[in-house]
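Just one chain is shown here, as structure tokens, and it is the form predicted alone.
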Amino acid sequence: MPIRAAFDAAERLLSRIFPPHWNPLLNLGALGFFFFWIVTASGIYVYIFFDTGVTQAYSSVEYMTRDQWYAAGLMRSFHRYASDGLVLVMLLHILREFALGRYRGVRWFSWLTGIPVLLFIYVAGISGYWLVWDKLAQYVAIVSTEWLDHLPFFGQPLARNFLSPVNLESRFFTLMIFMHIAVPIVALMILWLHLQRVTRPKINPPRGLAIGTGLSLLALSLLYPAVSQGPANLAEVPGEVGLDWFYLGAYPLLENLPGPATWSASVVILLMMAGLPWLPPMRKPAVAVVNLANCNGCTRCMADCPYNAITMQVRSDGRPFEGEAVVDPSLCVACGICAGACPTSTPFRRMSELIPGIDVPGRTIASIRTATDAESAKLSGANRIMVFGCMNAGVAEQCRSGHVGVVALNCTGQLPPAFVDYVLSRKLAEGVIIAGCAENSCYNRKGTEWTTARLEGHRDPNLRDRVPRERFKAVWAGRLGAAGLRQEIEALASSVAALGPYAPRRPAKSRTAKEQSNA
């Protein structure tokens, strides 16, 4: 897909740029909420300098623009930038959710959400825009109600309220500062609904990322301050005003074409967007299932699933343990992360089938080790690499050869660390490299940061310390780090080939009482 390739080749860009966890294309959602934040605090501080009536509300606007311009009026351009960076980071969000293909199946719920919240938000903007009574405010009005004249709903005109100064009276403004107020509120509940299905999701930036945002919006608020048009004069028709195209792009539109034809659009584009988490019907993938026989309810894959999919709940089998995994259909989207927190998910057992506690019915552990054990049928060598890739990020395939191995893994988080250590250990191969999605941008979103938490110790199920550090690798090659993923194989090939065949580590030796005394 064109727009995937746009924002990976954009992503790939940037992390050359900041650092993984600063891209900003990886954070729209957190960077949503930052601006919302200054929008709110900065509207808070403007309202207090705010008049409603007719003839103060532009006075009192520029008041705070021209003499109070250092407090008040730089919290007019915050709000004024901020607001747009609100709606940029909106829109780019959306769109990179579509390329990704995550607004299908179970992620319907999200997507369908988002929509009136986007919806809102620009609501809230036009209304702001209102507020200023200047010129550009005046043509605001006079189109946004002559677009809904065509509407059945009102019994007077609207727009007649902006014909002549006599029809327009000081309740308007208290009407639109309500508005604007009680919009983002409604939108701030529907984002909450908006959360409900997604396990820890980033609210806030990072640190360095919000400081910087910070700074880049106080220095635009500095050097080009927002200003207002000239005073609202409905005694003469507006003539050429600026607009802000984060908010007002559609309005030339909304001015120069029939109002039945810009409404029949408006509802298509709408109803196409709700519909398309279903356009067309989406094969659902096997969730995962629960084998009671071996969960000992530990609630790993309740505390790593990433989409609330799994809750712990009273045991239903009479074994003497105090919970169990359940899983719920309707929230899975089968990445398989869970197997790969599950510490029954050993390749290691052979006295006894290998099922799992939980697993993924179209991608099993059993079906991951079968995978392993006939790769490294294939290969030859003394540099051999065992490659266990992430299907979406699609590059491992790629990258298969005479001494390289490739298993497929619904997400690195898929994988068990004790593969690792079985590859190892039974002389599949030399050496191990873990290839996924670009830092921070995981396609199951929590894959690439539990495996990494797990290959260095701090999450279990953790790798084995016995396991040679140096012969193993986690590459987090994106879907445009084909070329990058082969470097990293030749590398690690050459090194496990001069470090010569694996021996396990031995623990050492505990000392005897009599060599303790002695000593």
Contents of the next structure:
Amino acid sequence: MPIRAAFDAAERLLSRIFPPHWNPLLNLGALGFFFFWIVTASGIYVYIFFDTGVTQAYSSVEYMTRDQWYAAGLMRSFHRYASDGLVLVMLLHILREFALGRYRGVRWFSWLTGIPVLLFIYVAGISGYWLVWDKLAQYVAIVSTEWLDHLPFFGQPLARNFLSPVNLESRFFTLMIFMHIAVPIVALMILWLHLQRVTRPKINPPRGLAIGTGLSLLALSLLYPAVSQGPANLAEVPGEVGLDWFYLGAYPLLENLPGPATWSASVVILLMMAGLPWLPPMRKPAVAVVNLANCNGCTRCMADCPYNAITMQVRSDGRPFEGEAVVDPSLCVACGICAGACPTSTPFRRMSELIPGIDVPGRTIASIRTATDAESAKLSGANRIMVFGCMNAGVAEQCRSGHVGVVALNCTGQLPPAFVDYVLSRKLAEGVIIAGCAENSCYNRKGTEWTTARLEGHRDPNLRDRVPRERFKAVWAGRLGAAGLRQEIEALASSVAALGPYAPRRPAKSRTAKEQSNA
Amino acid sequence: MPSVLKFGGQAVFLAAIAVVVGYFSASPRYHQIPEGQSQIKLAIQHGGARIEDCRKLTTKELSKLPSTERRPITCSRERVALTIELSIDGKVIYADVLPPTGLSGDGVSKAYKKFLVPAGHHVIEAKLRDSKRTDGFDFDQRIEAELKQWQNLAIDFNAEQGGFLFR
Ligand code: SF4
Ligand code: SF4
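Mind pulling up the form predicted in complex with its partner chain next to the form predicted alone we just looked at?
Everything in the complex follows now, all chains and molecules, and the chain you saw is the first one.
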């Protein structure tokens, strides 16, 4: 998809100047929250000096901008620019989630709850422009009310209130103030809902990025302060106005196209957005299954599931463990990250069948081991590399060759780190590559993060010390593309060839016949 | 990339975003109406006469009604449509028949129209028929106005205040 390619390219570019976790494109939602807080704080400050009468509003804003430019005026500009920043990151956030396909399946909930947030932020912003009661406010008031008047709900046309100076009453104004304060509060409540179905949502940008964006908007406020556009005068048409295109970009269309056309277009766009997660419906993969006989209630799967799909409940089989893992099928996306976390997912298991405490039927840990063995059998040379590739990154398959085997995973987080040990100690290959989505941009939210932490030994299950670090590498190939991944593979292939055959410190026994038949 | 360059890159990127935000927050400017034009806005909200006059019910009619609903006078509530005409310098720029609103045609008639005219001297004439007569107008008012560029001349209607109000 071209939008996805554009995002990948932009992310790649930004990753050259920003540290990986600072990349603004990976922090769009968090930046949205950050701007929201700036808007709230600056708005409270501005409100202290704001006069809520329709005639005094303009002069009070002028006072802030001219006489108190260094404080209230600055806050007014900060308020405006952070609101614009909010719209910008919100739209990019929506577009990016769409481009990455992160709106379907169980993610419908976050997608759907995001739509009212978008609308409410727009209503809040538009009502804010109204409050200044300058020429732009007049334009906004007239176009908005004329547009609403196309609906058959209002006995008295709303736009009549702005016919001429004698028609102007302050009741609209009071309504706008109320809306400008109440609507963002409602938006915040829906935002809370928006985050309900994901674990550890990122709602704060990294400090450095927050400071950088905050300072840049503050500098903008100082150098190019937001100003009013002359007092509103209903005896005159605001012939030329400086529109805030982030909020009011559609206004010229609303003004100039027939009402029925703009209303039906708005409704159709809204319905399409709302229906997108089901257009067409996604075939839901078989969700994770708990095998109670192998579950000891360690809670690792619950801690690692990115979608809150696992809870620990009272043991139902009478065995003396704390609890047992239970999967909520409506929340599970079958990423397999839980299976990667389970201590029983070890490819070394010989005595019994390889059935971990939790597993996804579409791609079991046993099938990953079988595929690994089969791939290894096809390889030759002293530079064999086994690539464990996430299907969402989608590039690993293109790298298969005489000395490169590829095993597909639902997510890199599905791979228990013991597989690296397994491949090397069983001499199935001389080197291992784990190829996932772009760093910090995992399709399944947490796969790249957990994989890194497990390989580095910060998170259970971690990779055993005996595994030589120079023989494996995690490559976040989503952004590199197949060519980039191939380069990484070849680099590792030559370096392991130079290292010579791997001799484990404590040789692992080769698999028994029973184990082979169980796999 | 050396860290100084990285830091510089970050600063340039964030500055560029600030420039984009600053620019599009008030530019490019939008022209709602062209230079040299002014606007006439006609906003009518007025109920026409009832189609049927109220009349006394006959005793026979009264006796058919349930006792709680026996009122001696009956009024059909339907109103006539308004006929409206607006001309500028002798040329009709708008003529319409405005049906009453409401399911049974008993509500007010409404019109909300905007017209652009070149700024300058104009003779503006507004006519309205709200009675049951079939030709001619009940209200016919004419003003001469010197419209400035981008001036908004509102034409409202209020029968109690004498008909059309030009403001
Ligand atoms: S497969 Fe993924 S979504 Fe489902 S329970 Fe496991 S970790 Fe959670
Ligand atoms: S990680 Fe495995 S053993 Fe631990 S609770 Fe989950 S299923 Fe049970």
